[in-house]
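The chain below stands alone and is given in structure tokens; this is the form predicted alone.
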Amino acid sequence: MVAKKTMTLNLTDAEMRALDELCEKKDLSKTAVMRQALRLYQLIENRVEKGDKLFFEDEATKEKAEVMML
């Protein structure tokens, strides 16, 4: 089994509210959540940094748009 530590983290009051309304969306805790994040995050980096880009597509109009990342 993997070693595991624990974090404190500190959210706003609205930052909360979302990760409580995704969790009871998805049936997941917190931790949950908070993990599948950091892993979509940590996704994105990797291949923001080898160049690709990360788009919203509207699927009526095929609109798009770039998600910038910071």
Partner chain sequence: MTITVSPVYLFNAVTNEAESAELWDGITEKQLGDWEGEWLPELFKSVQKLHRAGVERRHWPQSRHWNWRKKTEALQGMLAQPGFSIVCNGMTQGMMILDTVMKRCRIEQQKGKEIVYVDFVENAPWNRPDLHDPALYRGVGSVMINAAIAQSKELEFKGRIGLHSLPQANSFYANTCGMSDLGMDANYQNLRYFEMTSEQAEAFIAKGTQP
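If the structure you just shared is the form predicted alone, then what does the corresponding form predicted in complex with the partner chain look like?
Only one chain is given; partner chains and other molecules are left out.
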């Protein structure tokens, strides 16, 4: 197993509530949700940096909405 490092994370009440909700919904620990968020953030940042665009598509209407990454 890869060695891990520990850090303290300071969150507001609202951020902690959002994290708790995600943990409940995803059946994951807080650590697992934060690690998943980091992987996703890095992936999106990498693709956007290369000039790709990020879209959400409505499955029914096939309508696409671009997510603006600033």
